[in-house]
Amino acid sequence: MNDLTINTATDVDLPAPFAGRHLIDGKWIEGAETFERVSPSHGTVVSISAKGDEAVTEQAIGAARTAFAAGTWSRMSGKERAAVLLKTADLIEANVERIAVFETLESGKPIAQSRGEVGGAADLWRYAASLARTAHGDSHNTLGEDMLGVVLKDPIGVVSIITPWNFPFWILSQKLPFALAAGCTVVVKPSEMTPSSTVMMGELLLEAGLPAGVCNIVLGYGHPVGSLMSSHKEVDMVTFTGSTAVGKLITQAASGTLKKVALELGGKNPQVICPDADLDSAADAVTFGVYFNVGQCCNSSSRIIVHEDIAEDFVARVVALSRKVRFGDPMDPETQVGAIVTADHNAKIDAYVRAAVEDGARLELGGGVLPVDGLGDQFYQPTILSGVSPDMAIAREEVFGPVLTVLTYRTLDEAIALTNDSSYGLSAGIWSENIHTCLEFARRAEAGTVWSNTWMDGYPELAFGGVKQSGQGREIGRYGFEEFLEVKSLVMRVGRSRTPWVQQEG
């Protein structure tokens, strides 16, 4: 551990705990009970939030249903909806620091990454605003001289939005502005571990002029809040980001009413490193991909598939870069990797690593808890494991931490087979200077996103989502926007040319 780069505790003044309340029908509601979030990095209480129950969740769903039926938002013009979304984007940018500080203290991620996440989310709101103004259906005037067909796209209705703890503000912004742009009303439940930034979003929406009842927020736990939001008959759609296991439970809960379900779930994302790759660029991207957001990222490049001729050299490059990555105090702007979200999750990560070593994997770097002076031991070392076989749990299951597994291959077919030998299919990547190799891999890889000679670049215009057990449906982009729309066909006869079905005598 002595050769790692560690940022010890900095001398910063921490804010008073944030008081989180429910937002229902435009009003802030206190909770009869509350729950606390203790910072994983600093060990202090960060927020005290109202604890939702079935009654509060029913209120929120009822408010969303009433607002949708009233049409104050659902039948508003796209121009008017876009104006509110654009105002929200401006307010997000004006409040980046306040939101980012609480996100860092609740999640453990570095403050620099929180600032980037919050500030960058404004672009999602602006893009959603453009979709609100440009959404349209289709017309068909080739059905006959007396017929006209029109395809309408209506808002799906009331949407339950359930978000995770790892990117609480960003993932909310991948869902909420697109649902609002479509004309839907919503009920939002953030993770109980990172509730504050969602409440702050509610404050900004009210300031931007969003009508009462259009966005409602209920704080609390999966049971009873999330489960009721998933099963309630007045909810038309559930969109959830989180673990595959919970996604399956949500699908089961929603099946009773056959409501639409959109899921963005786990991943075990590979990067294939070819012999002709730019190895310096690839090594830097792999290092970024495995440690970004403390490795607690559905898009984490947690396994690399390296050609056997360059494997030793490439692993050495990644190990050398990993020693220079700054781990430690997430409130230090220079820190690149912060704290693990909970002590239990830290122990789970370590258990995966220990099991892999027992199964024959080689520990090239790290392994074990990383104590940080002044902040405790809720951190994990940068860890790289080589000699991993495809059947090991660490090569197949989502570890969700700063842990990289290394597999090797001989032919492109073998690399693609290893890529697809997974129950997940969120993202995949390839590094090669041969465009034909990159395109063949992209076409054959079973993943919702394929990166070529880069990793984790994303844009509001491009849809995001996975295949297999990484989820269903898409987020952001026009495809993500259309998840919140229902298609309705309108068939019109022009004139009185219809031949009577019942022939009358005389």
Ligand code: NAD
Given for the second form:
Amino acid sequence: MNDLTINTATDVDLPAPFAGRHLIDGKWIEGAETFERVSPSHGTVVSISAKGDEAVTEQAIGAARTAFAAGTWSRMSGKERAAVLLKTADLIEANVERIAVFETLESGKPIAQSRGEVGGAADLWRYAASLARTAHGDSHNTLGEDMLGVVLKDPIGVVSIITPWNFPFWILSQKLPFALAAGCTVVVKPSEMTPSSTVMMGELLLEAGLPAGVCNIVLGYGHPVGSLMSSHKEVDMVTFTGSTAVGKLITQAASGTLKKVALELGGKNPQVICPDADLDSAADAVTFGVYFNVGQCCNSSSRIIVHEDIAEDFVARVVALSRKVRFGDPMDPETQVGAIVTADHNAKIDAYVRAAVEDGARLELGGGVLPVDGLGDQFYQPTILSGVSPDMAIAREEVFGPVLTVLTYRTLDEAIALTNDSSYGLSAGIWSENIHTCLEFARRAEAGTVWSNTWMDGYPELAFGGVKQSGQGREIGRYGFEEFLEVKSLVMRVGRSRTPWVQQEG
Ligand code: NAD
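Target state, the form predicted together with the named molecule; input state, the form predicted on its own:
First the chain shown before, then all remaining chains and molecules of the complex.
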């Protein structure tokens, strides 16, 4: 008996299925075919969406190219672009509840986390609006008396945006407002599992006054929609968030035209717990880090590296907290751990846990599918595995579920070596009261983000992204914005002193 805190089915009225259509050149387009998304928690049809094919993808890319060339957005002033982005932010805030309900029903994540995701995204739009007005290159006034050099920043052009199912609205908002702030036009493809919140974003953009053709949306699957968006000659850049395996396919597809590729991929993110840490805060942050978004989070702290002197005590603290985490109906505002996105994925999580136990790991909590009364069985118990060795699959691969893996260390060098012993490098964390320990870890950890005495805090101002097989390029912050800008050098003679190359006779 695990003594978990279970929230059984609440009595809520579910909305009628959302009808998702493509958005092309400012018009909503029905699909010749459609596909359904069934709620992982409630088993009902949440949305029926147009299913994109090659022809509709071509149309969307064509509309983005035409709009870019027309310059109605790409040559508009930063002030005017910012006004549209700010209006969108206001509209997002006014529509949080509607969007969040569909986000939860399509993904299985708790409604409180959907509300936080959607409401919080408005700030990304506001920050991007500030960048639209402050984009600039630089000038060189030291090139000689008659010369002036100016480095201009231009929008990169047509951008394909391909997003995953785990944070559909947030990840779209990490990309789209920044691409728009830069003056790009876009084609967006959300995951086939969570299409609705992206369509709702399209509605808000039209209401905010975004010109037709600037943001086009195609619904459907990786093939043929995503692959064509990655290979098409009229696309200048692909920005993708998803699995490392698909990221590699996108890089291959993009290589035919050498388009720019930005990738935000998987992670196997460690938190190192030192003996001098504030163990209450660390245990709470580890519990949050592994169960947030049902563990289906690129930043999940799915492995912790604990000093061996405190490992037993620390694991006991995390187990005790995990029992109090509210698990069950995602539509219950109190729920903290909801449903798993698909039955196949639930089985995959279970297979990882079973293999680890067979290889000698100790199950401290959970370890199995757990049906929730009044809902289905697409739920996985909060699970903690200790006695894990660094070579086990569960210590190396992205499980993408509510499963914590515990490793131990003796010296800081050993903890850093374990941290870096991974093909991933998205994020890493350290818990210690000694600033020198934290700084040494931060400087040596191979990760795009390092957290010290906290976990998963992020701000629109700070760049986000991974090293190694966690990705390439950066998102949000000024660095993320710059990804959507091309650099052009303008060299000007401003005097009359040029020495002719060809000497004229007489
Ligand atoms: P996925 O790679 O299966 O799918 C992501 C998107 O790619 C979907 O829209 C899908 O339809 C599309 N796609 C599939 N095949 C394609 C192809 N051949 N060409 C073009 N597009 C294709 O990922 P997922 O299961 O939706 O999301 C989970 C993964 O995303 C995890 O690995 C997670 O770590 C990662 N992720 C990373 C970050 C980050 O910022 N680093 C954030 C969230 C999720």
